[in-house]
Amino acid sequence: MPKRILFDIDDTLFPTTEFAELARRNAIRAMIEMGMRKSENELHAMLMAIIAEKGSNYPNHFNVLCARLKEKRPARFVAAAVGAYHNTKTSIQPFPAVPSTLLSLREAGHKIYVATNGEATKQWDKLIRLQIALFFEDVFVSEELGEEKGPSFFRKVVKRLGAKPGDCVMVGDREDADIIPAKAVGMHTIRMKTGRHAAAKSSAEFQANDFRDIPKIIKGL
């Protein structure tokens, strides 16, 4: 039975999607009670338009809404945008089994791991807030090991654990980032089927609808 589990954080340790369009929404609803003489919904247009070109991680989304918008004096809507957005930081809780689940597999004698795309930073953050931080062996991030998730990025991983490829399991919510690369390296592979891609067909070994699957999962391997 493998002794290995890496997870994933957005859609899977957390409802990432939820939490974003929530936390977007109240930072333009901060910049229009600043003066923003747009509507929501034009405003998050525009936003999603910066995203879908500028990337998810891209810091300063605002401050180039602002620029397209030629707004002379961007800074009070910037300030109320990102305050906002943070703001709404402090709401966000993990799925309702997860910390009782990676509690059940650390008690099952199992090391657990995260491994997942993004900045370091950004991502300890959401692990610290989220409060599951602790159960972690160690946290793998494409901006510290220097490219995202792909088979380079699992034969890295695996070969700081130790173990042999088969002794680890991938546990991830999409199909091009965590389930393809981890089995194309010989790791098992766990589909969540929660977030944006639930819907999505997939070629890893076992899917879960529920983060309380997993452990029964685990055992039959």
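Show the form predicted in complex with another copy of the chain, please, because up to now only the form predicted on its own has appeared in this conversation.
A lone chain is what you will see next.
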């Protein structure tokens, strides 16, 4: 029977953690290339401290970094860092076989959706750059739903879909944000063992290492 399949984005559809780290490294290397006289590791430690303080969605990490270094003319370093960061972000690639698997799920008659935490524009930007945005019937983002993923978020989504929870499947990497709350509202759950929480335990109904395992799991439901 056709299912409504919801996918998390970050570390489920593409290696977000890896790309974020590469983007930060590339930004720092670009600042050094522009003449900043600090070591890569020193700058990386400062940047990570700023991200921890300000949050990852704060838009001026590199301005703060230059201010802390008492850089009087920061423009060249900020431009180099932001440019290199965006270049890396522009080159995000999905996990292997994500686009083809999504297409095959659609062709099998299922409807596919996104359920993600974050800012709506940023999450759409990722789907567009991964070239899979148009595959989804709809995209549910915490910013637009007014709350982060939890039982109430998934209850709203199931209601909007006009579906029974048992006809819905949540696919994600996070035990706390994806598996536990989706299970709590009666959805099927598939936990992807990808990203920085790959080794964590999970109470999910199914687990998968590879995106290509999903169609078989769905077929068995």
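Predicted model only: the values in this text are computed from it and were never measured. Whichever C-alpha set is largest while still superposing within 1.5 Å between the two forms counts as the rigid core. Residue numbers count along the first chain shown, from 1.
- Core-superposed comparison between these two forms: the CA of A75 exceeds or equals a 2 Å shift.
- Shown in the overlay between these two forms, fitted on the rigid core, is a CA shift at M36 of 2 Å or greater.
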